[in-house]
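We begin with a single chain expressed as C-alpha cells, specifically the form predicted on its own.
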Amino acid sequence: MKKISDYRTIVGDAVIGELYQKAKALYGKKVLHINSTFIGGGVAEILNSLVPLMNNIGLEADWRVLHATVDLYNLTKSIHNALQGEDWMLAEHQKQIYVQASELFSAYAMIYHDLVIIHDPQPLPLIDFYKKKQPWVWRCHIDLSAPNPDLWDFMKGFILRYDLAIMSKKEYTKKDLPVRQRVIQPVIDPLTRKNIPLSDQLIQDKLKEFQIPTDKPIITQISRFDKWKDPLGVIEIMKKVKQKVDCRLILCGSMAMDDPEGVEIYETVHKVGKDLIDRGDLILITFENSLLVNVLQRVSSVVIQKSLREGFGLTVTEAMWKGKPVLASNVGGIPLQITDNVDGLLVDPQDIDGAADRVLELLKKPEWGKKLGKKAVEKVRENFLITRLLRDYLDMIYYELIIK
C-alpha cells in the first residue's frame, strides 16, 4: 500500500508535514467513496491512489463500485453527454432504469460511515434510499458549464439532498443549485505505473513488445474513443502535418466498462484512418496498459489532447509531468493546467489548420518543446499531484465533520 512518506522526495518535507498535521483531527473517521467502475477513466485512477493514502494517514477509507447493468451504462453515457451540453430527452422508463440501479444497490451496500462521497452521475440517486445520518458529498468530474436544461432539472432533484457538491472548475459551479459548492481540481499520482520514471531499456522492450516503430516522430493522443475527445479531428490534424513532416500518429484509448459508445467510435476512427493505418502511419491501441501509456508519452515528440468538451483532462497532466510539449484544446479544465506558450500550447478545438501549424512548429523546433516541457513539470509538481488532492480532501472532510 502506498504511504505518504513515499512522496517525500517528490514534493518535499513541508508538503508531507502539512498532511500529517491536517490528519490529526480526523484519525479514525470513516469515509466512503462510491463510483461506477474500478478500472478505466480518471476517477478510478484517482481513487486507486487516494483511498490507500487516506487510510495510511489515519482515516478509515472505503471504496465501493455501483453494480450496474449494460442498460444503465448505455443510459448514463447519454446522461454524461447531455450534462456536457448535448440535446437529449430522458424518457420516463429511462428514469426508472437509472433510479432502480441505485435502489437495488442500496439493498446490500451498507453505509455506516461518517461521510459519503458519490462520484459522478451514475450513483447519484443512492442518497434517496438511505436514512441519512451523515454528510453526503457529490463529486462531479465532468464539464457542467452548459448542461441540458431538462436533464439538469431532473438531476438537481437528487443533488438537493446532498450537503456539498464538488466541481473541477469554478465555471462548473451552478448558481441555480442551492447546495454549498467547492472547487477541487483533479490530479495524477507520480508513483503509479503510468507516471513513474522508466529506464531506456524498459522503454525499448515495451515498444518492441507492442511493435511500435520509432523511425519517425510520434504524435500521440491518449484518450477514450469518445466523440468529445475528437479522434477524427486528430486524424485531420495528422494528415495536414504529414504533408510537410513525415510522422506517425498513435491513438491509445482503453474501452472503459461504463463507456458503451467506445466500440462504435473506434470503428468509425478505423474506417476514416484506414489509409494511414495501411501505411503504418496510424496505430490504434484499445486496451488498458498503464506502462504502455507511460512509454508512449515519453517517446512522443508531441502529445495532443484535442477535446471538444473536457471536465479536466488528466492525460494532459500526465504528459506534462513527463516533460513533453502538449498541444491541447482551450476547453474545460485544460487551460487550468496549460499557460499558452509557457508550459504548453492551447488551440481552438475547431481550428484544425491552426493546430496543425503548432504541431509543425514543435516538430521543427524540438528545443522549444523541451523548454515548454521543463516548465510543465514544475507546474504539475506544484499544483496537480496526489498529495495536493489529499490535502484538499482533508480540508473538506474537516469542515464537514468538525467545523460545520
Ligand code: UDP
The other form holds:
Amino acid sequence: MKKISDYRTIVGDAVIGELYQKAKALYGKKVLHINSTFIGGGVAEILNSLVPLMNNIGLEADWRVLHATVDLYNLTKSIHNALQGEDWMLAEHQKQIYVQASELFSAYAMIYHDLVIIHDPQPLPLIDFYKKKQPWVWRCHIDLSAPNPDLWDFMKGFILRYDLAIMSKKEYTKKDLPVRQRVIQPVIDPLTRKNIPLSDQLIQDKLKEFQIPTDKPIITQISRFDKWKDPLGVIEIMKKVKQKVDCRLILCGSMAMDDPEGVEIYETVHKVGKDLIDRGDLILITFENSLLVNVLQRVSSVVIQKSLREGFGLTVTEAMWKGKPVLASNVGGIPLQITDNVDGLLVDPQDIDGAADRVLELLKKPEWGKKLGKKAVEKVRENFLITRLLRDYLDMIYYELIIK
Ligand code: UDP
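Now show me the form predicted in complex with uridine-5'-diphosphate (UDP); what you just gave was the form predicted on its own.
Now the full complex is given, and it begins with the chain already shown.
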C-alpha cells in the first residue's frame, strides 16, 4: 500500500511532517468517497491515490462507486455537458432515471461514516435518500463558470442540502449557491505507473511493444475522445505543422466507462485523420495503459492539450511533471497550471494558426522547450502533487468535523 513516507524524497520532510501533524486530530475518522467509475478520467485517477493515502495517515477512508446503467451514463454525460454550458435540459423521465440511480444505491449501500464526499453530478441526489447524520460535501470537478441555467437550478435543489461545495477554481464558485464553498485544485501522484521515472531501456521496450516509431518528432494529446478535448482541432494544428516540419501525432484516449459519446467522436476523428493514419503519421490509441501514457508523454517533443473547456486538466500537469513543453488552451483550469512562456505555452483555442506556429517554434528550438519543461517540473512539485491535495483534504475535514 502507498505510504506517505514514500513521498519524502520528492517533496521533502517539511511537507511530510506537516501532513502527519494535521492528521493527528483526525485518527479513525471515517470518510466516504462516492463517484461513478473506478477507472477512466481524472476523478478516478485522483481517488486511486488519495484514498489509500488517507488510510495510511490514520483516517478510515472508503470509496464506493454508484452502480450506473448505460441510460444513466448517457444522461450524466449530457448533464456534464450542460453544466459546462451546453443548451440542454433533463426531461421528466430523465430526471427519474437520474434520481432513481441514487435511490437504488441507497437500498444496498450503508453510510455510517463521519463525513461523506460526493464527486461530480452522477451521485449528487444520494443526499435525498439517506438520513443525514454527518456533513456531506459535494466535490465538483467540472467547469461551472457558465452552466445551463435551468439545469443548474435543478441541480441546486440537491446541492442546497450539502454542507460544503468544493470547486477546482475560484471562478467556478457560485454566487447564487447559499452553501459554503471552498477551492481545491487537483493534483497528480508522482508515484503511480503513469508518473514514475522510467529507464531509457523500459521506454524503448514499450515503444517496441506498442509499435510506436520514433523516426520523427512526436506530438501527443492524451485525452478521452470527447468534443471538449477537441481532437479534431489537434489534427488541424498537426496538418499545418506538417507542411513545414515532418512529425507524427499520437492521440491517446481510453474510453471511460461513463463516456458513451467517446465511440462516436473516435469514429469522426478516424474519418477526418484517415489519410494521416494511412501514412503512419497519426496513431490513435484507445486502450487504458498508464505506463504507455507515461512513455508517450516522455518521448513527445511537444504535448498538446487543446481543450475547449477543461475543469482542470490533469494531463497538463502530468506532462509538465515529465519536463515537457506543453502547449495548451487558455481555458478552465489550464491557466492555473501554465504561465505562458514561463513553464509552458497558452493559446487561444480558436487560433489554430497561432497554435501551429508555436508548435513549430518548439520543434525548431528544442532548447527552449527544455527550459520551459524545467520550470514546469518545479511548478508541479510546489503546487500540484498528491501531498498538497491530502493536506487540503485534511484541512477541510478538520474544519467540517472539529472546528464547525
Ligand atoms: N487518461 C489515461 N488514458 C487515456 C486518456 C486519459 O490514462 O487514454 C488519464 C490521463 O492521463 C489523466 C486522466 O485520464 O490522468 C484525465 O484527466 P483530465 O483531468 O485531464 O481530464 P478528464 O478526463 O477528467 O476530463
